[in-house]
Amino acid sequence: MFRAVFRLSATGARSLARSRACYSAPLASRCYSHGRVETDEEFDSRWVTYFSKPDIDAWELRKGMNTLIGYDLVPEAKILDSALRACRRLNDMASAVRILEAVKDKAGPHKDIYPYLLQELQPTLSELGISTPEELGIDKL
């Protein structure tokens, strides 16, 4: 038994010690995506349609927001407007405040994005009776 292990290890060591010829192939450029590229307007309308579904439930709302926040972008005000309206239809104010917190976090070091979005969403927030995290005082925790 030990002889077989020794023989296999010796063969493996010899094959590692052999030098192999190095072949270089020319680099080729590949196009991996043959699909259509979605425009910004199509992206926005897709998400507005998603959140505007009359039969959306709380799980779909959270799933959509998690997916949307996972993208490398800050959502447009019209997408957030439809998401906040979906929160109101579901009577889920905690999710509405969480959406605003996520957008503030997503804006990151760009301090002018979040106030702009609040300015754009102010009529919707007033209409739906949704308080911002700053109004609730939970931004300082």
Second form
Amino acid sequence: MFRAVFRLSATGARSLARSRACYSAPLASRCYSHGRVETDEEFDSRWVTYFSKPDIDAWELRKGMNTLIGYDLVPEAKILDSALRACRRLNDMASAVRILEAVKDKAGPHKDIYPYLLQELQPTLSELGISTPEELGIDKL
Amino acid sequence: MLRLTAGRVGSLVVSRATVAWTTSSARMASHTHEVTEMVDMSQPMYLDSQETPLPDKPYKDVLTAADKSLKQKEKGPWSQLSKEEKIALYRLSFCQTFAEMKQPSAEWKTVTGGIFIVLGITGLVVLWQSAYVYPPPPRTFGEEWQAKQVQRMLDMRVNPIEGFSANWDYEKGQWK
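Previous: the form predicted on its own; requested now: the form predicted in complex with its partner chain:
Below: every chain and molecule of the assembly, starting with the one above.
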């Protein structure tokens, strides 16, 4: 849902039709070449599961975050929540702050995304004791 | 084992990224009397990048005793860390904050200034060479010769229908 609203680049008219349906209805839908399209919910839950791994290691956290930031989207609050908890399991507070910085940067000109995410993550941030970059003053030069 | 002088690392810098390396001379390793900064490219490197927010290794890996005790404290509840301690932990792991990474530089002024200076020098060189290098122009360029040439073309009736001589009024002896 989030991704569809705040998609950062125009990808044209994307339909979620499966490829099988395309053959029977050639007029209405636009198809991908093969395979099914992952829904937003599936994408989100896949990433939440990735970060929720109890014995996640530091490399996996870094790899996951760098990959996620490479996508053309701002991750949902629940994915970030999972990632922040992974940071807690790894005793890595600096990475938690870095993740918040990266997400704010990812939103780019859409200035309302980051405050919304902070609002959604506030319970987690208080619970884990993570300070936002703004609270630490590192968002300014 | 891959070894690379710091001078060659410059060509591997990813766009929008700054590498936290120390300044060193860009000399070949064969100059044995100079000590170059050798970067071991087979080891994970630190890199500040908006695209990869979590680099392969923490910025500071040699920790003082104070840093180590802070790292121990990090294992406990983070709400017990003070603001300064949190900032210190951040700076242990990372060199620049995102704000510092994204700082605009004044490099564009140097670049455009350099371009104009080079164009200016080129202009001076062109002026000098037109005064001192070029031989005298051919005699066919002179005013008198050109006038006689035009007269000859009109006498020959060059392109009398649509072109050159069509623009000349032969009765009045002037251009139309």
